[in-house]
Structures are given as C-alpha cells and as structure tokens.
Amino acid sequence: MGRQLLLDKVNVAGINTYDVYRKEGGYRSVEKALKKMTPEEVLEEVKTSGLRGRGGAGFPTGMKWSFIAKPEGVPRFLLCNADESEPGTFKDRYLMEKIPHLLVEGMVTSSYALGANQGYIYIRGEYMYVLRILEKAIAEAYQNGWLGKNILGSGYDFDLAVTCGAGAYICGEETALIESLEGERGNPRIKPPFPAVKGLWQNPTVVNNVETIAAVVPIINDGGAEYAKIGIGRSTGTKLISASGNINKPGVFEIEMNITVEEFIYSDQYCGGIKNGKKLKACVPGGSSVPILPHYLVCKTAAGQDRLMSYESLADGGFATGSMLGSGGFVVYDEDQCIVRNTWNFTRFYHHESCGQCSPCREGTGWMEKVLHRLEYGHGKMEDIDLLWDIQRKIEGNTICPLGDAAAWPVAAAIRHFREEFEWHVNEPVRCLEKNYGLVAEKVFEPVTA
C-alpha cells in the first residue's frame, strides 16, 4: 500500500483522545506555523503542494486561499464543510470518528495562514455521534491551550465551534451551506460575489473540506514541496476514497494518484476484486453526481492507456469517454445489477434534495424522476429515452448551484453507455421486472404520469 499521511496513526489505539493523538506527533504544525512561519510562507507552502480541494471540484486550494479579502478591521472566517451528502462517500465521517483531532489541528494551521480567528465546522444532521466526538476534541484542544487566546504565546487567537445541519444535500454548496450558518434557509446564492469577499455574514469566508484541511497538517509538517512529489502531476499528495457496491473489501482507502483503476479495484490491498467472482459492469469513480464509466472505459481510456486513480486521468476524453475523481465515491456495480434501476435512484435522490429555487432543476429533477419510474416499472416508451435526454440537456448548465448538473449527468452518461439496457427495459418489460424484482406483470405498480 502506499504512503499514507492521514490515515496512517488510525490503528492506534486511543487516536481519537488528545494525549495519545499528541504523543503520535499531533499539533506539531501548529507548533511550526505560529512559532516559525508567517501567514504569507503558511499560504505559500499550501500552493507549492499543489493540494487541490478534496470535496469535489478539485479546485487548488492555495489559490483559493489567495483570493480572500483582506479588508482593515473586518473579520474573517474559516468554514468546514463536514456536510458530506454525497452518494458512496463517506470518508470524511471516517476521518472525523477515528482521527478528529487531526481535523482541529488543520483549522488552527489553516485559520492561521488566513488570518481568520473564528472557525466553524459545519455537519450534517445525520453525523449527529460524530459532532460529540468532534466537539469532545475542541474542549480538549482548548484545555491544553491549542484554542482560544494567545495560542502557545504567539499572539495569535482562534476559537472554533461545531454546528450541526438539518441532512439537506444543498448544504454541501459553500454558499447555501453560508445561508445555514446564518439561520437561513439553505438556498445557494447567487455568485458573484464570492464568498472569499462577502461571506459569512457578509465578512471574507474560506469554505473548505474536511480532507482538504486535514491535507494541511502533513503539508506544514514535511513540507510543501514534499507533498507534492507524491501523485502524478497536478494530482499531488495523498486522496482518500470510498469504495462501495459489489466489491470484496469496501471501505475506506488512502491511495497515491498515481495507481491505476485496475489495481484499486482487484489488488488485496484495496477492494480486492469483484464480490463472487462476478463481472465488472460499470463504476462510478466520484461519487453520485459524476458520469457512470462502462466496464470497457474503467481500467482503459478511450486511447487505450491505462486509467489512473487521479483527475486528469478518470477525466480523459471528457464525459464522452470519462468522468471524475469527484468526492472519491468510487461505487463498482457487477454485471447483474441494472443500470436503470441505480439511475432511477441517483435521480429520486436529487430531486428529493433540490431546494427548488431554479426551475430547471425544480421541475426537470421531478420529471427525471417520473420518467424513469416509468421505464423501471414496465411502463416505459421508447420516445421515453429521448425525453430524459432532453430534460438533463436543459437542466445542465442552466441553474444557480451544481446540483442541476450534479442530477444530470449521471443520467446523461447512463444513456450514452447503457442506451440498449433502456431499450431493453422498453421491449422487456416482464423479463426486466422479473430479473430485478421477481415480479409478473400484474403485479406490476401503477405508473406515476409523467
């Protein structure tokens, strides 16, 4: 297995308390940013790493660093967003159940190099036994003097709290997750202005992952330039992933982002191969919201090279041939399971969660939806196939946050690659409903009119 600079103490027993999780090295970054290092060489050694935002988007975090406003006399926020809601990913509930001290460290550092004296990590409802262990690690890391005024005699003052969500998936949006914080309803903004200039409370706020500042411990520790000769280029460091569907060993994983989709799926040291000795249908390589891969383009890119576990690579040939790394939700679905079926789910699921503010989405979630219970449940027109393609067509693109695009894409990429399994499910309606339910055709449900 390759390197691991998050998950490496996890097996020790007691990680999760503050004397052990000290005595393994812990807070040794806070230690060397506020008694060795400026702010500014903080900043430019999170940019050196070439750490990029491991909630999604992949953006660079130094960058995004640089572009918070630096008003005289306003304040400025650091927000975390735990507010993991994403599909097949749960790695950062990992991190924070079994390591949450290192999550307290990166805010100071991170808080630090921003010039922000207030943090707050923002979780979701349903985490509510993960915000007692987390909130257990900032009482800790106050009493021993690594929060509140005049940390370690620096002169530099943090606080850092923990709220919780309400288990809406709009939230894990910077700016609706901003509107929550606030007491509002969780409903994105409209951008610009970015965050990085009015915020929180209008005030220059940094919204940044859970992994993404935990990242930032080991960068200060050995070095920005250290962090970066791991991965394959601009996909530097360490990524953690969530492997789920019907694989041997699902869980979570640190992996160099330099492997190949070949050896995470079949090596005993990650999902060790498909579960009963089953086929490889399809993957879908970042979580819920990116383009599900056939089993051809899985391993390979359309040029025939090898697929890498990195972002450029599970990108390569954009969403006609590739998809994302995404949040790291890798879900590997073997030749029995149905295509329709799980995008029917991924699409139940985004319109229960859109908050209904843009109509596309608002409207086009919900006749995703209808459509694909037609088809699912042996009511489905062939003319049906080409209607969902046009609704994702004008909901992608076309609203305020990503969920539009988040809701259309899985289901643009389930055609594109599995149109004949739709097809099927037009000309079949028994046989389909008989292999994935069990069902004859009278006890078929009634369809929902679309």
Contents of the next structure:
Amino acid sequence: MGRQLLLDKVNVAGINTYDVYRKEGGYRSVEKALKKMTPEEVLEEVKTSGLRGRGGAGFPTGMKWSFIAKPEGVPRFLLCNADESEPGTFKDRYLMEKIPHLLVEGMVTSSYALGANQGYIYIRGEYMYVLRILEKAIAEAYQNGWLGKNILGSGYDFDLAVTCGAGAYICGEETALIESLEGERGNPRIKPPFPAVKGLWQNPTVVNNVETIAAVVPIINDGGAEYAKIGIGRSTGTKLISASGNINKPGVFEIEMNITVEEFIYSDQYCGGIKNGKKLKACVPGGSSVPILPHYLVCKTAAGQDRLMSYESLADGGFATGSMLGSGGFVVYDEDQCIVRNTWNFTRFYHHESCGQCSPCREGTGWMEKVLHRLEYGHGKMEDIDLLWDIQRKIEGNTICPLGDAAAWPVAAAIRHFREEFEWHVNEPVRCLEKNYGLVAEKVFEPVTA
Amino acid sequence: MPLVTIDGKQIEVPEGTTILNAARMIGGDVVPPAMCYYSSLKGSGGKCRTCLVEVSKGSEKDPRPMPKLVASCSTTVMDGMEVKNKTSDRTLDARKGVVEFLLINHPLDCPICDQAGECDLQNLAFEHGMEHSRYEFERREFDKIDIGEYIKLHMTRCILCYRCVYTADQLTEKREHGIIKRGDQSEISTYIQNALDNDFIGNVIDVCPVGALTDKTFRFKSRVWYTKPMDAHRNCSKCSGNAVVWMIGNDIARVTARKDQYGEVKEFICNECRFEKKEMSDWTIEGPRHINRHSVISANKYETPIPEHTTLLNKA
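Mind pulling up the form predicted in complex with its partner chain next to the form predicted alone we just looked at?
And the full complex, kicking off with our chain again.
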C-alpha cells in the first residue's frame, strides 16, 4: 500500500468525533495556517503542491483559487461540491461519512487562503444521513472554536453551513450548484462570467470537490513540496478511487498516482483481480462520463507502455485510445458484461438527468436512449449505429454545460471500441438477449501481477 | 471600439456587444438565426444553440481560435475577433443538428397550427433542416391547457426557449409561471394551474417563436396569410397603443404588437389593445404593414416597392 494522506486514520475508532480526530492530529493545518502563514502563503503552498481538482476536470486548484476576483467590500464564498452523483463514484461519501472533520478542517484552511468568510457544503439529497454527520461535526467545530468569529484569536471569521440538494445530477455542475444554492431551479449558467468573478449571489466564488478540499489539509501540514513528491509528473499526490464492478474487493482506495492500472486491478492491496476468475473485458476509469476502455487498452496504452493511474497516462492517446481519470469512479467489466446494455444504462441516466435547458442535450440524450434501447432489445438496425454516432457528435461541445459532453463520450467510445458488438446485436437479435457477445479473443489481456 | 469580422464583413461595435448583435448591425445573411434570444429580455439566450458560430480568431491579443462553437447571442466580441457563420461548415453542421433536435419532439402539425406562416421554427427548419426525419419514436405530448382567459398553451409544440418565462418575469409585476420537471419532460406551467392574469401577459404570445402560446380570440379563425396586416394605433392609457391589426375584409381578426425584422417586439402592448379592441372604430389605421416579400404572409398582397431591390438597382 502506498502513502495515505486522507484515509490513513480512517480505521481509528471514533475518528468521526471531534475528540479523537483532534487527538490524532486534527486541525493542525488550521493552527499552522492561521497562526504562522498569510493567506498568500497558503495559496502558494497549494500551487506548489500541484493539486488538481478531484471532481473530474482536473483543473489545477491553486490556479483556480488565484483567479478569484477580490474587489473591495464584496464578500467571497467557498463552496464545497458534495453533490457526488456520477455513476461509479462514491469516494466523497466515504470520506465525509468516516472523517467528517477532515472536510471541515479543509474548508477552514482553504477559505482562509481565499479570504472567504462564509462557506457552504452542498450535499446531494440522497446523502441525508451524511448531512447529519457533517452537521454534528460542524457543531463540534463551532464548540471548540474552529469555526465562528475570531478563530484562534487570529481575527479571521469563518462560518460554515451544510445544505442539501434534491438529488439532481446537474446540480454537481458548479454554476447549477450555485443556482440551486440560491434557491433557483438548478440550471447551469452561461459562462462567462465564471464563478470566480460572479458566483453565488453574483459574488466571487470558488467551488471545489470534497476530496480537493480535504487534500488541502495534508498539503498545509506537510508542505506543498512534500505533497508534490508523491505521484508522477503533473499528477501529484494521492487520489481516492471508487472501485466497483466485477472485482473481488470493491471499495474506496487511496492510491499514489504512479501505480499501474494493472497493479490496481489485479493486486490484492487494491481490487484483488476480476471476480470468479473471469477475464477483463472493459473498464471505465473515471466515472460514467469518461470514455470506456476495451480490455486491450486498459493496462497498456496504444504505444504498448504500461498505463498508470494518473491524469496523463489514462488520457494517453486522446479519446481514440485513451480515457480520463475523471472523478475516479473505476468500474471494471468482466467478459460476461454487455457493452450495449451498459451504454444504454449510462445514456438512460443522462437522459433522466438532463436539465432540459439547451436543445442538443434535452432532445439528444432521449433520442440516444431510445435508439440504444432498441439495439439492446434486438430491434435495432445497422443504420442505428451510425445514427448514434451522428447524434453524439452533434451533442458534444454544443451544449451550455459539460453534461452534453458527458452524455456523448460514453456512447462515442462504446461505438469506437465495440462496434462489432453493436453489429452483433443487430445481426443476432435473439441471441443478444440470451447471451453476451464475449471478448475479441486475440487481444485478451493476460495480467502478469496476478 | 472592437473591430469584428463576421463572414468576411467588418464592423466596429461598442464594447460589450454580442456577436449576434454585431451581426445584426451588419445585417443580411451573416446574421445567425436565434430562437431563444430576445434582445429586450434580460437573461434570455444561450439555450436553443441555433446561433452557434465558429470563432476562427479569438482577438487581436490572443489570436487562438475558440475550440468549441460558441453561442453568438451570449458571447461578447473582442477586438480583432473573426467569426464564421455561413462560411463555416462546422457551424452549419451543428445548426443542422440543432434543428433536428428541436424537431424530433415537435408535432410538425403546421397545417393546423395558428403560428404557421409566421413561425420562427418553420423558417429555421426551411433553411437549415433536413427534408426527412430520422426520428422513429413516439413524440412527446402534453395536454393543451388554458392559462388565463385569452391564452392557450399547447406545450407539445414548445421548444423551451424560456422567452415567455422571462417576459412574464420582467414585464409583469410578479412571477407567474416557470418551468417544471426537467430534461425532455420539462414543461412551461403556471403555479398549479393558476391563470396568468395581468395587463401585459398577452405579450407571451408575441414572444413565443412557435405555436405553443396562441391567442384564443384568434385560434382557428384564419390562416395568417389570408389576413391583411395594417399598422394601427389607438389612445391607450396602459401602453403605447402602437400595434398591428390583422384584418379579414373590414373586420379585425387579431391584434399583435409590431415586430421587427428579427421577430422581436420593441413596444409591448397591453391586453386590452390585444384582446378586447376588435372594432374598426377602436383603431386609427396608418397603412399596410411592411412584411418581408419572402414571407408567406405577403403572398398575393400589394406591396410598396422593396427598398433592397431599389438599392440593388442603383448599385448596378
């Protein structure tokens, strides 16, 4: 097991309570930041660390923070995006459920760097029980003087509240989250202006993922340079991966971003190999939005190099032969899984979750879902595959927010890599309901590590 | 003042102008179509994606092209920006896609729709659409509902441009209706079947680009091209009283506000003028309304000489 910065204390009994968390070294980063550092120094540490947004896009956090507008007399806000709804992703829930104080601590430290005096944690409606856990943690933090007026006598005030959404995936998009927080319908805003200039109630706002904010804690404790030593290249630090699918040990793992995908899937420390001794068929490495990888591209890149669990390596080869690290929702498919059905399932999700504001996404996702449903249930036509390709092409990049892209990419990748399987569904309409297409035998990946 | 080039035509525009408005200043066929943008409504635009254009040069300072197509109604121009509308295949391809998306759940009931002949979607589909549909599934349907005494909402035809929502929000005193549900089940609705009731709510009919909101005093009375549009005015205590009366013989079939060449109303009129004043004695007729020669509404009607033509002749 590599170094763990976020989940190292997760198994300590009672870590969800303030006393144990404090005894285990909690809130040190707040002490350090507020007593010894200026906000600029905190920002500089985060920049040095090379921390990238853990919500999916991987945008450098330090840079995002430095974009925040600082006009006089205008309040700034730090929002924590805990609306984790990407199918296949459940790392934030685990973190908040087990170590709620880590998030609270991260919020105080981060908002100090931004000069924000009010923060909100926007949590999805389905996580109501996590909301209770967080509320308890926030109350404890208030009691012990880590939140509120004049924290640690530094003159810095910070108030934190947790508020819940109603379970819409789209509210995880930062501007839709802001709209929802304002009490409006959760429709994404047209950018620019970006939230860093005009966000919550038209004030400068930073929206960060739960894991990003939690990662600020070890960065301040140990220093940004120390954090940057972990990982590889521009993928610094550790990443929480929510592993699910046909693997022996599904769950949340904290990895250093320099281990290979092969090690991650097959090593007993992590996923523990494919369940029931089956073979790997495909893998979605970063949540449902990212392109699916066929078995022969999961562990090796197109150039034949080992694929690493890092932003760059997973994206190697672009969308033609690569994918994205995304939010770290790692879904593994064994040889018995049907890619058409999986694609239909994902598209059904995006159809259901489209906000309906802009036409390509509103109409296109529903259309794709219907066509995929027809293919999966053996009523498809050969032209449907090209039709799907054309629909996704006309959605991608033409929508207000990235949900359109997220709906288009899985369909594009499935057709790109598994076209034979789609054709088989058209040619063998009865058999496709009884049995799976299986693997393309000559390219099957044989793991060495196992 | 930023200098912008659209389809090879240059214009200097004030700071903060959007690409769409810059194109409208140039005029002619460089103007991208717009289904949801409405210049007088704050917050409108960006939703329908028909006005997508390619920005082949970002600005003089940063000449990199923009990677994605941008919505011209909500993107402001930069100095030295080069925009491709009709000259870009990417734009035309995307626009064709958008038209197809807008039409897949549209009932295509133009033969029985009151908006036919003055419908933005019809024009858009005529110019950018395909001649056949690739959509082979059941279309979305809603029940028709009466929202208020004079207005019928036929949600099945709606393209969710949000114009009526902004109109009701901004033109009238209180928020009266909005969007319920989400995705392709989204629906324009009043608060639990409340009626829309205030003096200016009739304008939602004029801002509707399709036949989703229609005038109940005119529904199924006549095809729009059988009526004769006349500019008219009356003394009204609530609005400017400047309107267009649409006549059949010597009877007034309906009253609308005056729309400009982009289908936008500049002077909104009140409900009284629109719905209740249907007698010739109520109005002072100013003369025939100029309707674009290419519009079906102008079919078989006498027209004043067309200015574009004369200028063309003069140039030649």
